[in-house]
Amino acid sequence: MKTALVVGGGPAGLIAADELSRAGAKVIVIDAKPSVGRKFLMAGKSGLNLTKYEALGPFVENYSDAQSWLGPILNTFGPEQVVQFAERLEQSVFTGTSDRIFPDAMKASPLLRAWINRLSEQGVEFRTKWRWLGWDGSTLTFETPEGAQSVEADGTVFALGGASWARLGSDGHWAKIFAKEGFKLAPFGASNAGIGVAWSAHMEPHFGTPLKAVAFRSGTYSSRGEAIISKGGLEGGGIYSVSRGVREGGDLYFDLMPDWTIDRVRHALAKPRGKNSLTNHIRKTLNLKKHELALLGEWARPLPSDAKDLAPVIKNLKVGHSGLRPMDEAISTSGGVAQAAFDENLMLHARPGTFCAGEMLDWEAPTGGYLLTACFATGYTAGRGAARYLGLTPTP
């Protein structure tokens, strides 16, 4: 029986182990943490967004620079296959707002338990608290509670994650090992990240307040998603969607009246003000909320009193910020193993029999089901590619 190692027990690693074990390989899943799937569980804490109901063409467009190589992989294992996979684990799903797909249980833990049980029934062995240290020739070496261990395998799938949420296992330590071996890597960067803001004291009453009827823009990226005013800055899907623009050096702007044209805003503000203060006039004519007015005061004071000058400020409020929050706080990361380093099966050119999957590959996507789908898809491709390399036939 051929032996395959899967190093990394997140969704990409587990689905690779699933494919390898179903093809007939002896599979050992190795993870540095005391249990597998820790970031996966955290992702499902507020509702596990598995994928999104969307035509494949628009779906793939969300992967920007990686579309050319990731598109065929998603064509093989895309949103429809993610749903089928969950249902095979007896986890029924539903389509929520914005066509996002969730398990009925909402959390990740029922799906993960069912998945681990199935893998165990298929003979998959799990070794936790094993931290990969590198290669010694063709042998993989690990630091374990029992001391240094070496393992020889016929094939290996690495699914070691990116460089965010280190406490859950994705610390990017593997990149130094890969770089030493000469594999081509793209530098890590924060993706789907919060924006740091050094707020003035008058914003404290608004911490935790959601921004809903607001649009966000930075560089070529724009969003109408929700965001949260937090103590450390700005968080939430709407901000995450444009954080790449900030990372690439673009300014960040809010449109506080995205459903109104600038001429309509000007016309409303041009109404007689009477004895109202400028702030009250803005509130009454535009129906802005207290926290939205507070943001205007935070970043645009002193406000111009003339409607023709004030309207552009409201439609293009420039955010004063300190850049992205630390990378370890980001939902995901860009960078990792560059496309030039692997083939269509995600096998490393320079080390035959070694495959990579998941977030350790150089791709990025917004939240909303795209992240998990690509992790599943690349794990599926790497697992089946590894099975074929071992001379096994992947199951349908």
Ligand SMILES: Cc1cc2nc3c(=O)[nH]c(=O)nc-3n(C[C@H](O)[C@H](O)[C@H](O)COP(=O)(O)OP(=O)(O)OC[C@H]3O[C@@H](n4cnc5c(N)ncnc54)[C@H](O)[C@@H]3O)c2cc1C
The other form holds:
Amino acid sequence: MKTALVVGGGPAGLIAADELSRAGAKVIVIDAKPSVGRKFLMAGKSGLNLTKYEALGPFVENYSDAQSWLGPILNTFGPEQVVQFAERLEQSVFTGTSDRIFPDAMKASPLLRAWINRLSEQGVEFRTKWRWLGWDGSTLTFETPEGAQSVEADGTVFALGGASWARLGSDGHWAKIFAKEGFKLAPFGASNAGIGVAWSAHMEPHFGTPLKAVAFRSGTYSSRGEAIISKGGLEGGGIYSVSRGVREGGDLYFDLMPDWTIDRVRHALAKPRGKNSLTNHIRKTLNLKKHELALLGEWARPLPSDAKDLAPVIKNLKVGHSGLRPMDEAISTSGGVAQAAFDENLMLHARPGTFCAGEMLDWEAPTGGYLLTACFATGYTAGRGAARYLGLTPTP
Ligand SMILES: Cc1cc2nc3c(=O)[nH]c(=O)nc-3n(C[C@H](O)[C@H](O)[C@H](O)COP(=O)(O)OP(=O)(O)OC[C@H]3O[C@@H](n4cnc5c(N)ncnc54)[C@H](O)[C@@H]3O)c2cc1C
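The form predicted together with the ligand, contrasted with the form predicted on its own above:
All chains and molecules follow, beginning with the one already shown.
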């Protein structure tokens, strides 16, 4: 019987293990942490957005252009297959706001439990607290509670994750080992990250307040998603979507009146002010909320009193920020193993029989189910590619 190692027990690794074991390989899943799927469980805390109900064409467009290699992979395993996969594990799903798909349970633990049980029934072995340290020729070496161990396998799938939330296992240390071996890597960057703001004291009452009717823009990225004012800055899907623009050096702007044209804002502000303070006048004419007025004061004081000059400030409020929050807090990371290093089955050119999957590959996408879908899809492709490399036939 052929033996395959899957190093990294996140969603990408587990789906690769599934494909390999169903094809008839003896599979050992190895993970550095005491249990597998820790980041997957964390994703479940916000509902576990598995994928998105969207036609494949527009769905794939959410992945950066440069990563066109992902297109065919998502074509084989896209939103439809993610739903079928969850349902095979007896986890029914529903379509929520913005066509995002979640398990009915709104968390990851029932799905993960069912998945691990199925893998165990298929004979998959799990070795946890085993940290991969590198290669010694064709042998993989590990640090384990029982001391150093070496394992030789017929094929290997690496699914070691990106470089955020290190405490859940994805510490990105593997990149040093890959770099030493000469594999082409793109540097890690924070993706879907919060924005740091050094707030003045008058913003404290607004910490925790959601920004609902606000649009965000940075560089070529724009969004009207949800965001929240937090102690450390700005968080939430709406901000994450434009964080790439900030990472690429763009300024960040808020539109506090996204449903109004600038002329309409100017016209409303030009009404007679009477004895109202300027802030009261803005509140009354534009119906801005307290926290929105506070943001205006925070970043644009002293406000121009003339409607002609004030309207563009409200439509293009330049955010005073201190850059992206630290990469370890980011939902995901860009960068990783570059396309030049692997083939269409995600096998490393320089190490036949060794495949890579998941967030450790160099691709990037917004939140909304795109991240997990690509992890599942690349894990599926790598697992099936590895099975074929071992001379096995993946199951239909
Ligand atoms: C707060 C939060 C919420 C999220 N919500 C969503 C969501 O709703 N929808 C969505 O699509 N995505 C979401 N994501 C992103 C998603 O969880 C990740 O993209 C996904 O888990 C990546 O899967 P992966 O299998 O590639 O890697 P990971 O899940 O990171 O797994 C990598 C595994 O490799 C192991 N490992 C690393 N190095 C070694 C080593 N040297 N030796 C052995 N093992 C090692 C780690 O311990 C880990 O178990 C969220 C992320 C976060 C942080």
